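Okay, so here's just one chain, in structure tokens, the form predicted on its own.
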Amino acid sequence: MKGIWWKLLGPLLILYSISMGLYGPVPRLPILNETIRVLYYHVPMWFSMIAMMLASLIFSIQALGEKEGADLKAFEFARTGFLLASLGLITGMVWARFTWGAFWVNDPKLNGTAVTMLIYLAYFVLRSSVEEAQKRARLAGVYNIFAFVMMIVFIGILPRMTDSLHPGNGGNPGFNQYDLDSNMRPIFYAAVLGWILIGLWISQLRIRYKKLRDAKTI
């Protein structure tokens, strides 16, 4: 993406969602109470993570077609996605502590998240262990496609097929069904868009840094 407008829009949307998430009105619902505010912090992290991993997948496919620079872009977008996944996991654990009584419970979505993050950690290790550029791009590209498919299975499909404590899974209603007055939707969408833009910016900066560093070592 070119221009500076989206680099300004991203932080503004996040500041808006954080402030409204803390001080804006929310529905007074049994069990959830004030913890429903996690919708502004935890859920956008996962939406943004999936967007970053999808971009990484696309660049990995391009890398298999030997497009120049695609492997580096796939790697950096995956790193940003992993960062957002880590933040999503942490915010989710805080919410679980006050809603379920523990930071971690035996839940298929939590377990699937842990497995998914281990799969992507293996991607980072695999890519860093191969010196030859073309071979690295091919191996990492194929594995990244596998990692993305496994991510969808573990956090998107399996939790919906089994009993799960998560809203929107295992027969539980989603957050959108709790939001009866629709006051939360604009803040939520602002948070999702803001974090996606920040993720793009972080990835772009990392890619530019790596290119400059590699140019100096030549």
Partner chain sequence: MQGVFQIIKLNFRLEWSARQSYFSLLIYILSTVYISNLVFEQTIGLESWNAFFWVIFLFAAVQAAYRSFYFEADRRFLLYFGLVAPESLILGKILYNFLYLGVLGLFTVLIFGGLMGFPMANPEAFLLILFLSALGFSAILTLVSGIAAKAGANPALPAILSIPLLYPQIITLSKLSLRSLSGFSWEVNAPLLIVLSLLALVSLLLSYLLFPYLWRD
Given for the second form:
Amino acid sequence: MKGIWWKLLGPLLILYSISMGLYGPVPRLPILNETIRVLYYHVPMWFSMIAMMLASLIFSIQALGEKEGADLKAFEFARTGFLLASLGLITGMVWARFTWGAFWVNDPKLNGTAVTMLIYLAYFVLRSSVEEAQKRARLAGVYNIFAFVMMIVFIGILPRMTDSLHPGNGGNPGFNQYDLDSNMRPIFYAAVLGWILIGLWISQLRIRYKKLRDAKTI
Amino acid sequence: MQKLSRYITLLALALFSFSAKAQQMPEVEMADSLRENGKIFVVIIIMSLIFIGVAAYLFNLDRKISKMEKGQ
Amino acid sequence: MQGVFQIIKLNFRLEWSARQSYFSLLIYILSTVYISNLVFEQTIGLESWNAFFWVIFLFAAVQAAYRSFYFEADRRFLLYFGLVAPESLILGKILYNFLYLGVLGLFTVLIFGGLMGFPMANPEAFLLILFLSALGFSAILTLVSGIAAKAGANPALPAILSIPLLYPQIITLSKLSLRSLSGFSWEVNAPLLIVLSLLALVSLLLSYLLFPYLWRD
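Output the structure of the form predicted together with its partner chain; the preceding block shows the form predicted on its own.
Entire complex below, previous chain first.
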């Protein structure tokens, strides 16, 4: 990803989602009321988190092929993904408090996120406990691939096997109407794409910074 | 046959939700006055400004790192 | 295939020569079961039975599998290297751990059931779930204990690394096993059983594919 166009595109898309997300028309639904607009700000965190973890997976596979610097990239993308996941979790908890009445409920999607964060925390711990760079690249790469597969199983497959409180699952009023709502869709997709670009940008900045720092210490 | 019955239930559900939605329309409370008197623009401007600030910070960081990379 | 059996035999011989590891695990199970017995003074409900059983078994399994690479962080790795291909090494280790965890699970059932009662409504289903869990656990735990052994001496590492990876399986199997305690319908639970077996299979495949990279030095 060369050039500056995507670094401009990301913030522009998010600005669009902020202004149209607040102003644009949304379906009138009970319980959700105006909080349906959270869709534009909370859900893109999850989508962009998964995108970051996917990038991390790709670089981990490259790291197993002994590609120079791939391990660092995998790590930084996982970090950005973790940041986005934390933001998504916190915003989700605030929303859940006012919609479901509690900050934390035992919902498959919430559990999935918590587990994802624990898996990636373990990945960070593993990476920090190995000194030698080549060995670290291999161990962390192996673990990251495993982690990604388990994350996809946990957030993608298991929730479909059980009921979820989340809007759109099992008789809950909510977002499954948004699939039909043509007003919401473009804003939502713009927000997702915008946050993915921002995530790429932050990761890229951190990777460049780390490379500079490493070059200096050598 | 099973497929057909699934379609029928889907159709019935869609019709049902449509009529349910039409009935709920006036009851659901939304922040309509906020939009009518234009105060919503204040919120939009403030949130956009904060985000622009964050983006500008990122741009600045990017420029600094680029400069350092050129210096090497 | 020859190599796989060699590994299993070798592992068993080595482990048998240090028998205290088996006994220490047995004592671990005994003491944790006894703790849960002490905590529950009255009869225990099905859900608590289920939760306690799987937590005890999970931690016993993590410890058992951790031992499988613990003794050979560096030296024996080199010994194996000339002997067998990494693919047969990981398969052998997983199979050994599978047998080990299966026996361990049966022991846990006996001890735990002896003290807390056997409430199974459908023992065959429960044993099948135990068997599937031993398979999935051994696949993940063997690879992770390999990673932990290579990463060096952080005693908390195996648990930190493996438990989050085991969550999908644990959630599925605890749901299933609770149903096998209270009354089990094979038809209703077939999808979950398939998910559990697929999870075990995917873990097995991933361990098999990824281990050679771990192995390379």
